[in-house]
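Just the one chain here, laid out as structure tokens, in the form predicted alone.
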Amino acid sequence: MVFGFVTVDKSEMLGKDFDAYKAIYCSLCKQLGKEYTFLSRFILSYDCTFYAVMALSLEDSCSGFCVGRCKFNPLKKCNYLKSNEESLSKAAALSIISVYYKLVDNIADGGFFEKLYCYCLMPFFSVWHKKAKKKFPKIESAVAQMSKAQFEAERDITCSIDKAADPTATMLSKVLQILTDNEEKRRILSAYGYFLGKWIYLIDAANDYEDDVKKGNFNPYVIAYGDDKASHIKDINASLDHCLSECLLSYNLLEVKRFDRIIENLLFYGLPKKQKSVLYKENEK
């Protein structure tokens, strides 16, 4: 799973809205550190956040927030979720799922020096993961098909660029399904997931497309397209803006009980924003 991208425009935002999505991201790293050691604090993510967000937009209750002081500043004091731990710890655990199975194939592939840094973060990640892959072995499953296939993916030299994008789509697609035992919901937020995986993997690829055609990284714009990413910033707009319009179009058929305006503030504002700055990033300069 890529990280960094699934993010809001606080700008857009009222202030109690924003409130409770930074509640939701204080309370899963109080839930990563409570479960997983205070060290697992540090992969807290916005896109992980944005999972728990989901998570329990879909609950049929919420405990509302309290008042705590952080770990890491404790002369500062954040709100935290009363409960709804269910939610969390399955955040959390996507958390260690994924931020591991990222070093079992930064190992495989990087250079030497990110090499000798994943290994050492393999003690301490190989504990993590076996207890989240005992609690939840649905999205366990779901994130170790996508590395693999992942993998096998870039390794094919003529891989298309929908080719590449699937297997985070579809591991997107299946933990959002875990979620509900409603069957409705469950095709909804197959396809909402899925668009959104694909966007995540599209957006990071737009990303890295001038770094890896100078270290001859795999990228499947590149191999679409080559060196020449402005000639086709169009095209490259235009299959990011077709996954985000099929993600508004689930949205609107999935039934949200609460937080639905941080949900859409993040589809409206929040990945357009990321989306225009990672394309137009020079012409911002």
The other form holds:
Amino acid sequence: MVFGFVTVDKSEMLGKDFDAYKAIYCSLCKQLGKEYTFLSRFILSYDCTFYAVMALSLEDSCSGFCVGRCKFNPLKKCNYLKSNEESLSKAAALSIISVYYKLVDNIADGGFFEKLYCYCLMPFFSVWHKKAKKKFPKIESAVAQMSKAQFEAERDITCSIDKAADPTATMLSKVLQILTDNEEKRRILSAYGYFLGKWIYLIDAANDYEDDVKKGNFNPYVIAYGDDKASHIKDINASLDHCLSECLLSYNLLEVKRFDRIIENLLFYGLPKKQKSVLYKENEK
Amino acid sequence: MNPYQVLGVAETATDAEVKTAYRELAKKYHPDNYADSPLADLAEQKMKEVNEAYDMICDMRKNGGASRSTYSQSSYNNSGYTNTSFPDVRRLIKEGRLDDAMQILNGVSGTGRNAEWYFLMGMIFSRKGWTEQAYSYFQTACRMEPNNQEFMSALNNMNARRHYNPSGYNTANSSGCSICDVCTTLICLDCMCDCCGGNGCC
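We have the form predicted alone; now please give the form predicted together with the partner chain.
Full complex below, order starting with the chain above.
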């Protein structure tokens, strides 16, 4: 999984929604600390926060918020979710498991210092990974399969854009599906997750385009368009737009119980803005 | 079922508000949006609920301004094709057996690969979520048979999805004023000046 692209657009958000979003972020951090020791809090990401938002939006009840103190800054007071442990626990497990597999990947094909760094972290993550796997075997197997499929796709030097994005897309599709038992919702989440995952993979590939050309790394866009990014920027944009369109179509059919404005902020403003800034290098604001 | 809840409006909403809410939802769930989508049946179901809710409210209000003009269920049954070279493949795609359908198509070689072959390949990839490949197959199908309605509408649907602009939002030019604005303002000011009889000064 790739990190850092799934962010909300604060300027388009109501204050109360942003407070709720922040509270979920802080609650996830707290959950990581509770289940996987204080150190694991450093892997907190917006992507997994979004997974927590999705999980919470589908739950039957939400406990509301309470005020607590931030562990990193004792002077700061934050809002936290009162309970909803299950959803947060799933998001925490996803954080741990995806970082674990990222480390495994880096050890397999990273540079010397990268490898060294990953080896140092590995002992911690092995323990946490085992714990997360025991709790949510379905999340673990989804990410494990992604890691394996990705490795295989990248060995194919003629790999298509769709094929390269498929492992990440399938993974997110699976981890979102486990959030509900309702068959209809599962179908919707399956499509929604697939295209969101595809977008995440492709935006990262678009972001790394120049870098990958230089270093000769695997990148499906480079395979399709060579080193001529400039004249294919429209194609890249269309492929990303297509993912977001499908995402929105699926989301429109999904009945969420809360936090709909946060999710819509992401789909309407957060992701398109990110896409624009990556493709056209516009300054973010 | 509370029809007001379905439309997302209060029971005290005016007829115009009800109508606007209905239009919004009908636009959202319109079958055209979900053509060729594996979720088409769910969208159709939603559309039906919305239609029923609107009809109910109209019946309850009877003489109100809200007129009964619900969107009709669009005629989306893809059985419109008459002569197909691949009836089995079409059936398999309909049943969601994409791998089997793909296997049959891959077995076809040379001249057997007509426009419909490319179209159906596109359909399979589209269902799998492999949008880039689907798009290029649809393009080929339309190039080979530009007059085919079915292929054309699939390509058009896809073209619409390859341009994402939810609720007309545009990050560029969202604020500030352009050269045009400046010119129009000057012209307006000039006209106002003339009205006041101030000639020559501007």
